[in-house]
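Quick heads-up: it's one chain on its own, the form predicted on its own, in structure tokens.
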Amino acid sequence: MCGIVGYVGKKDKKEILLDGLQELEYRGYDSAGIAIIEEQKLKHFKAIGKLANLRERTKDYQSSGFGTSIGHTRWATHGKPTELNAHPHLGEYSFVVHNGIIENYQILKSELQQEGTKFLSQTDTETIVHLFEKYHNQNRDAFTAFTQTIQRLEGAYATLLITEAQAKTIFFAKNGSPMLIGFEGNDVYFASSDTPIIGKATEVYYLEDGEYGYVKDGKVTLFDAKGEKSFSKQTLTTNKAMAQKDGFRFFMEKEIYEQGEVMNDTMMGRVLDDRIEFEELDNQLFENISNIKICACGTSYHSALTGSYLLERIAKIPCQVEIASEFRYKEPLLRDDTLFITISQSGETADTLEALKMAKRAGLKSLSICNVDNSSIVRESDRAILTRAGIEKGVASTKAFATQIMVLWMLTLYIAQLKKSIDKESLQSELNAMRHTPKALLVTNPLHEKLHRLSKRYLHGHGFFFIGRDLFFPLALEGALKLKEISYLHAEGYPSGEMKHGPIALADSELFTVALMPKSLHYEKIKSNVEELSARDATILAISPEPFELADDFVQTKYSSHPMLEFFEMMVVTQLLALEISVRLGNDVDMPRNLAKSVTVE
């Protein structure tokens, strides 16, 4: 989720870059850097932490005259947040910035190292600049070298490159990560989104995947797989607040919509053709491990519960899930054959961090699943898997939950591979389902419009039951939590089989029941449970690929071939339902009352 800016022209390049990065800081604040070529001379500055640190680092530098410039604010995916790992990355005479993940960077890096190239950072990005200079040293033509470079890259990337070998030119390429070009007279701008160039450029072109080219003398030359192509500019919006939200009303709404995109980032380089691979892990972590304990809070606890079903069912390893705030005080019995897993969006959750420290004192091996590199929980853990969800500004977690679930699913298959508890055919079936997950997360206009219409029915009454079985019980818990967090309506998640053991006493026409009814898992069982509620006049909203005649409202899902595809599709429905109810009630969706994004106190 990092942010890119670039500029070619005569204006104050330092201020254009820093102002642009300020607008993109929500996309990454582990580190930031800029590089500028003026009068054939290349200068660069980097700083870890917030952008204010980079401003301080550059306070004595003044840029003037014509030049090329690039900047970057980083959200770490490869390597810790350090100055060496910060962008731009330097070769002998070139600089590059990059968003995305180069899947084959290890292969490229090994190839370059064998040829004598020295790497300074731990990042995948550095391979781009060294590969470019390798080809440039061979043919002495900068654009040919850049073209050869991007043809070698696999994965997602938006990248800008400047070089002293062709000092008045910026080279660019886009595949999978967003980037646009802004225009104002002979000035040309680059950015990851509109906001950095609003007020500077008046026209814009949004690059498509597979497009690349260069800017020279105020002119953009654009190519795709078929060769050089023409393009049409469009007028740039002037509404900066809406531009940062990409046109969405709320950050939470934007984050729901971008779940399919970030899921690709989560899987990138990990979901291979025939196996799951984690470069962060090694077999030693799992030696002598016969049990797993997961500790988390809130939404992360719900993802942990989902993971426990997968780990026991597929990896065939016992798994217990603990609420961190309870675990700390129950005097737990901890055995050294247990892998202790903590899950946290921020990596600073106080109760989860203290639970981890307890496990470490007891001598347990530890693994964290987190969205923030170099956070306290990541530093405290023996190993860490980053979810790569990018910055989540909405307090009520959406894409962080989705990516945590995906990491747990991938981890399950990884352990199953090690333990040989899954056959090749079953593994391939799971991998195929994983590859379809981004599509299951897509939000269509008809779906969102339907939930907007339905939401007006669910503004009153005395509460909600979200019910599901098996994997869908944790999703019911999460659906109820989302609704509570942003609508302030009472909602509970229940295993559907438990309704007759007490909660069904509440059933009447003012009790709203959101029934998760997957076709691929225990459909007849949950159908029977929902029928019991319907017979007692509960208002039923059924979410299922199978039409349900007793439902008062029905949202039909598309996927029915694999439980996890149904899980993710239904997850999106529950998120949008909570959003639309909250909007109708006039609440602040992104910053609900009494809640904070990171719970750093007990």
The other form holds:
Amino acid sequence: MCGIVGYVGKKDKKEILLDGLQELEYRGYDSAGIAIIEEQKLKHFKAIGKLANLRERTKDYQSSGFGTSIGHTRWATHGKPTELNAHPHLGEYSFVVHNGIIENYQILKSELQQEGTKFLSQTDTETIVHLFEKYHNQNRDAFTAFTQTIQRLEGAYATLLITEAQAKTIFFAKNGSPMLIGFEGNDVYFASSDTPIIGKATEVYYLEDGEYGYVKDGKVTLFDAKGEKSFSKQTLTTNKAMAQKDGFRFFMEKEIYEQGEVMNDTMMGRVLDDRIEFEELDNQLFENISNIKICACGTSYHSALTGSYLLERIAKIPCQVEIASEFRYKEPLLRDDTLFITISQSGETADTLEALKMAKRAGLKSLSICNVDNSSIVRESDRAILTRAGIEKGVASTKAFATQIMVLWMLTLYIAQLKKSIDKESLQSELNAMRHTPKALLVTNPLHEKLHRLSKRYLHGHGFFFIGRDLFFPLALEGALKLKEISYLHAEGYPSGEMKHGPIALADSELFTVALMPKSLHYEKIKSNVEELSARDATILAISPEPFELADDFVQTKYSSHPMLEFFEMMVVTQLLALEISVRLGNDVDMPRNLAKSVTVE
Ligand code: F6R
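Okay, that's the form predicted on its own, but what's the structure of the form predicted together with fructose -6-phosphate (F6R)?
Zooming out: every chain and molecule, the one shown earlier first.
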């Protein structure tokens, strides 16, 4: 995910920017760039790939003396990871870096293009610098022009702008994306999170949404909608490891919390007003395709299963799901009217990669859903859709799973549009529900606190059953896997209607049943399955919008008209439950025993 750094002062700007960007590497990126103004002269450098490439590009450049500077690491969302799309973006005499999404950039871009402005990149960010220069050319006052510019922007942004028109000043604005200002003597730093400035600045101010202003002569002038305002600095932490986790105890916890934000990236440019668009796909991929086979492992297999329900139900296309390690040796019958989809967070899982190679040898068209661009699976596939979850550090996958599900949901609608198997009204209601997903993923304090309290009751017993029906069966599998991975307690995911065909024999008060009971999908059916277990004295933790009197413990979720919104909300509950149980048991949440983040052996 993108990162911003900035610096105004006399120190070596190039080194400060490159070091700062290095501290943001862990967030993931595919290109980087810096821009510096010294003695009225603008210099800029960009490179795709790792920061080492940018270091190489800048090796003959020395920065010294007073100046302003900005830098950025970009994780491609709008437009491919090319040098032209990398930040900082240039106008005639100014540079800008930006995190977030300018939602109205198409309107602004057309307006500027009609007035003769030439755009070099496919990004939304470039509109900011051209708007600024348009207003500056009109009124010749840089701060007025900057203020006029940000008043035109809709959406989420954190942005820094430098200009030869006022060479000793950095302009900044924040709305919806994080940004902070660091202070040390007369030196002023900017960053999208603490880590780049730890060890450099001693005090910090975390900008609030709607705040903007400029830095001149080591002094920050801050404004909000009401006008100029004062602010108080706080002492900056010196603990880098803590800062990388954005203050959370574990990467997994941070990743659970950031799912809502990440989902906006996954949907960006793809969920449009009236349809789904994938710039990475074309009709040719679907020509002569009559069915889909999805192959994956672990958590990615669970998202594949969820996708199969959506694909068959909404897109009306037959869909089979296979565990990659089984598929490889079952001598599968493969037909060339099958689209072969692989799903992988890392893009390096040996079994999934080998399954893909088998399908290709059999002449099948292939599509991968992956979080890592240029990974082996992406390179091997005919087409790839990136999930854009950002780097996932916790070994137990959370946000990668959530974004895989979102891509599958979007892909379902994309295919339904192609096949005309969805009417306009239903498509609109799916798109509306999608747009509400980030809200369904929000973690509230009361919810987290409740799961923390509940977790102490679930540290023993002879096992857990996570049960659900339909779309909620794969979620039950995933809930059980999360718990197993980080608590080392035995847990199984099961279709709730299947319990009476065997596992109910295990039911007693020491059998913990986590029941996923969405109100929008087969509620009465699940309810009777759970009643059967309760009658055998199983301990029931019910997760539902609907109060359930037989529950021993109850986590109430929101009523929602769309099952996928219930799905995402319940997913967060199961993730937090696993996390809190693991913490109480004293386990290493981020690096559970015996597990690796990328499984490159069969
Ligand atoms: C569980 C988990 C694993 C992976 C599996 C496949 O939290 O992360 O089950 O899902 O090893 O990995 P990818 O998705 O990288 O192919």
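Numbering follows the first chain given and starts at 1. By rigid core we mean the largest C-alpha set that fits within 1.5 Å across both forms. Not measured: the values here are computed from a predicted model.
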| field | Rigid core fit then Glu115 CA moved by 2 Å or more between these two forms | value | yes
| Core-aligned C-alpha movement of Gln556 between these two forms reaching 2 Å | no
| field | Did Thr68 shift 2 Å or more between these two forms, C-alpha, core superposed | value | yes
| Rigid-core-superposed Cα shift at Asp141 between these two forms, Å | 8.0
